[in-house]
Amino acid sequence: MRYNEKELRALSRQPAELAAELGMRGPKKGSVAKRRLVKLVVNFLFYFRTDEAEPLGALLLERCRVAQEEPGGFSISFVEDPERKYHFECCSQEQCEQWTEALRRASYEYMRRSLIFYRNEIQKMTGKDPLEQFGISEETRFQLSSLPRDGLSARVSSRLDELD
């Protein structure tokens, strides 16, 4: 994936939807959990050394799976490489549930499907397309018909179930 490092750093300074110091262990075998400041900004999970302002790295939360692990912990793995798993340790089970819920709802695909769902619900109730006033109601990305119809749709649907 291509990205602009300067813009990514600027994004990391934006207000976080969720931020906390968590134990974090990377995907390398034998890696040890280290305390990191972890910030969720839109669909990026930034992680920092606790005493530094610049991020050490970022995870793009697309095509990923968030799973609760041992009590008070969760992991993030990616569809393309399920063995590449990041582990996080929270201070409490409540904090862990808060993080997993926020991370599951952070992807673009989840937001897109939510928009389509609520658009259809509003249209049923009012008889009007709420996107029409913005001139974007005909764009393919906002249509149910743009969703895959093959075997991928079952995987996408089950993925959404994981996100809920």
Second form
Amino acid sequence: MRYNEKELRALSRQPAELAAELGMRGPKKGSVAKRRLVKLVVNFLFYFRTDEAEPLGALLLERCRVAQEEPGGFSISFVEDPERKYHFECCSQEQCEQWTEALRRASYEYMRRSLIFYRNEIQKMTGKDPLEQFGISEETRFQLSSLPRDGLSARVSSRLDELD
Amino acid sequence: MKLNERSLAFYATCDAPVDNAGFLYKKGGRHAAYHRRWFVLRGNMLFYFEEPGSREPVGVIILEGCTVELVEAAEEFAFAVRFAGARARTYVLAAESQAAMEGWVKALSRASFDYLRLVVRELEQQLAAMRAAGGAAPPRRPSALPPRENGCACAVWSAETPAASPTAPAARPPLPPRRRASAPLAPPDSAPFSRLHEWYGQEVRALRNQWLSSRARP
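Okay, that was the form predicted alone. Show me the form predicted together with its partner chain next.
And the full complex, kicking off with our chain again.
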């Protein structure tokens, strides 16, 4: 698949939400953990050799599952192939929790759900649509009906129903 | 540079609702021909396929940090997705109608993760402020002094004196959202005047509607 690699590299140089040196092990069997500089920028996780400015690679964090792994680490896998995991080793349980929290919120889909949730909350409190000030209230991607049918959306939707 | 392309392909073809889809002509390179492709916008990724039923995209344009603008081109309904930086690629695309072109320009210019995050943070703050203030907004009355923040609002507020009310102090009307320096919420830089006019007009209309509905309250 073709992609604009130049822009992706430029993105890897943008200010990160979170960055740290972690142990990283790829999903292939028999792969060895290596020290990598790991950087979270928007919905991409970049990883660099610790002494290099150019990233080795990137993971798009959509439709992924982040799980804590004993001891003091976490893994990222993707919905279409849950057994294929990227493993990361942290230096403390705190760091592990910090990363898993940040990674779970780092997808576009998560942001969209949050927006819909806040929009509904504010609408119920004030009777006004807070998206009108941005001129985006009509966009289909922010309607409740645009949420995909999965566990998390069901919870958000039922939460919204409770508030009715 | 490695990229989890398999996951990317699955994200492109999963059954979640898309943010925009349709045929667009894509210019191959600076002196190349246009190719008709099926485009699918999902989040900050613009995928393109040979055709609607294709199982894997031909490619993807990662939209973070881009600007979208109209262009002068031999092709009708053309627009460009431009990136900053020396020797950065500009993607020239052409829609099949004026309406389709406008829809795409609008969708693509607001597609970045950055923009979405800004909106979410703004709403988060609004909600937190509301909860701290105890829920309901205080009754609003136009004050004798129009707000200084937004020059447009001055024309809308009349010079009427606030109704005498011992219990409710005349509260100032809410200030419009502060415009931030960063690009996503700023008006399009290099756009023609008509687009700037429309962009600012939206904000004025929204403010006016807010004021009109607050006046209508008893």
